[in-house]
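Shown next as structure tokens: one chain only, the form predicted alone.
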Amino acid sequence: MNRIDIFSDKETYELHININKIYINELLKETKAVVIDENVYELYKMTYNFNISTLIFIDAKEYKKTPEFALKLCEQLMLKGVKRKDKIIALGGGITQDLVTFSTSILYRGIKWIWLPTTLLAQADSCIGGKSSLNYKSWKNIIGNFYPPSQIIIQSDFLKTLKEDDIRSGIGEIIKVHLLSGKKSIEYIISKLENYKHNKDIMSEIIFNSLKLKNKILEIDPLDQGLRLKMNYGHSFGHALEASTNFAISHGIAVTVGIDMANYLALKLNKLSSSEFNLLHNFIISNLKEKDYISFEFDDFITALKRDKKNDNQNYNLIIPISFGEVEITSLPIDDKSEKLFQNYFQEYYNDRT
């Protein structure tokens, strides 16, 4: 349980888990440039031999992950001598791997990257799949591409220093693989979370898990265009309450709540049961603490989520569960009937709350 071949439309390339650190070394030894988020050195400086001549710094701050900045990232690679021939290492979590991503993938035509995630959230979920996702003025995620690392490798040790809300954004990620991959996987991530609890060292098995289930979909498609639509559940609702919420609740957490909004849905619909929607919500909300329920104004979050890049222009098409285990794009005609179902969801479930 320490290696996946990730498939993508380029090439496949290796996934290891856990990973002797000599070898790791031995990377940073070779490589011209390291990018590496500023808080990750902080704390393992002495954990693996940075060479600091070697090291580029992200300040991994939302309103960074732009075209501006990944450009600003280019010329920092070329100051240090990259060539179209190097291969450069990265380390961090999501916002810098969506520079990286970037980045490397436009300068000279592309270079080969290695990319260590930190983050649960991206060790568990951002880290296979290639894509890139900046922000442009208002716009989230709205323009990218994919690019895959030659290489990821994964090492539990970093999240010994994450906090607990970072946990959470990355459990976030992790539900919603597991919810939208059948009932077996259901109830597999429902017990081992619930074992998680009191042993958390099986978060790698966890973690391995979750990037097995995203593989199969990436093998069918890698580039966006069909089932891999499926990875956006949650998605939608949860980018648009970041953007509402001037992004003061996290990413993962986000999703955790859209997720439940779409399960929401789903029960109007008569798509889930009463039941299974209940199962669902009680699950999906033991991810969640008070203070994550942050406020906002209904109108910003009409107006972040209309902009959603899987809209037209009369529909939002949204993932939303068809059964138990099982999502699809659905479309809801952009009116004030689905406003209102909205409304209703946050009024029920999320304003009692703030």
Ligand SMILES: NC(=O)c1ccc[n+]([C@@H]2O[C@H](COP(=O)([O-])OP(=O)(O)OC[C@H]3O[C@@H](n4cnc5c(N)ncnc54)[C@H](O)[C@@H]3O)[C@@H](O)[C@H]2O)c1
Second form
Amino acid sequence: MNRIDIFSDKETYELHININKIYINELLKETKAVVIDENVYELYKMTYNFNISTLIFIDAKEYKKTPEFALKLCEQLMLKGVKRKDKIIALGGGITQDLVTFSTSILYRGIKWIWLPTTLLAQADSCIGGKSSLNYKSWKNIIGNFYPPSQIIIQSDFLKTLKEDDIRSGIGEIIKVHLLSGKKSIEYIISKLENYKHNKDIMSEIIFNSLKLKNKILEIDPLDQGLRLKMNYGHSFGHALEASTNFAISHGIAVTVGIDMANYLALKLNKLSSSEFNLLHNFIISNLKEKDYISFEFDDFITALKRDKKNDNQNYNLIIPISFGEVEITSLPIDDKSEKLFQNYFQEYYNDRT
Ligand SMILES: NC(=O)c1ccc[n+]([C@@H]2O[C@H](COP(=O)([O-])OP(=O)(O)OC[C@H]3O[C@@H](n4cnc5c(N)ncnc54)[C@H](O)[C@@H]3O)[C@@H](O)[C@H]2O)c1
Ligand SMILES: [Zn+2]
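The structure above corresponds to the form predicted alone; please provide the structure of the form predicted together with the named molecule.
Let us now look at the entire complex, which starts with that chain.
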């Protein structure tokens, strides 16, 4: 249970879970540049043999996830003497990944990189799929491309220093991929996350299973044109919640709420029975805390939802369950009736909690 071959439109690359530290130190010795989240460096500078002259630090702030900072990163890589044939190493979470994916894809029209994700969200979800998403002015995740690393190494020990909120954010994406992958996967994740409360070590197994499930989807749709849209389950509502709370809610937490809301629509459209909805609802909200229910203006939520990339002029195109364990893109007219439905969800399950 420590290797997966990951599919992309270009080539298959390897992902390893929990490999020997000696191998990582060898990689660090050989490379000219290591791009690293500055917090990760502070926490792990004694764990791995970093060569200070190779290091380029990332201050993982959402407002710095821009093309301007990606270009700056290209400049820093050139100043480290990186050439076309060199392979660099990167360590950090999703922000570091988005910047490094973009920079390595454009520098010399593409240099190779090895990726060591250090957050749960990056380890269990974003590390595969090869996407970059940068912010531009007030547009979020609007500039990007596909440029996977040539190798991924997941060391679950990195999770030990993550804040509890960042763990729950990653769990949001873990829940998502399991709830859309069939009845067995739903049963699996409900029981594993229950065990996780008493035994943190099982997280590597959960990460492995999440990546296996996502990889199955990537294999069929590496460029995000059809089946892969399913990975957007919970995301239309999640993104709208992120925007309307001014990004006070973290991505995976917003997705957690978004999944529950998508399930609520499925309940109202008679795609889920109330016992199925309740089973999922109780499981999903176990990933939430009181402080996650941040207040927001419903009008701002609707404005953001209307801007979703998947919509057409007349319809919201949402990923919602069509049965227990199966999701599909579903159109809902952009009108007052739909708005009322969304509002009902918040009144019933969100507002009276704040
Ligand atoms: N490209 C994609 O496919 C994709 C998918 C999902 C999310 N994203 C993006 O990822 C970003 C969120 O990423 P994220 O949640 O992984 O984290 P992040 O990169 O925002 O980091 C979160 C915090 O954790 C710290 N950190 C990182 N590793 C740590 C460790 N091991 N111990 C302690 N602290 C650590 C960071 O310094 C930072 O303060 C968003 O910008 C989102 O848009 C991209
Ligand atoms: Zn996501």
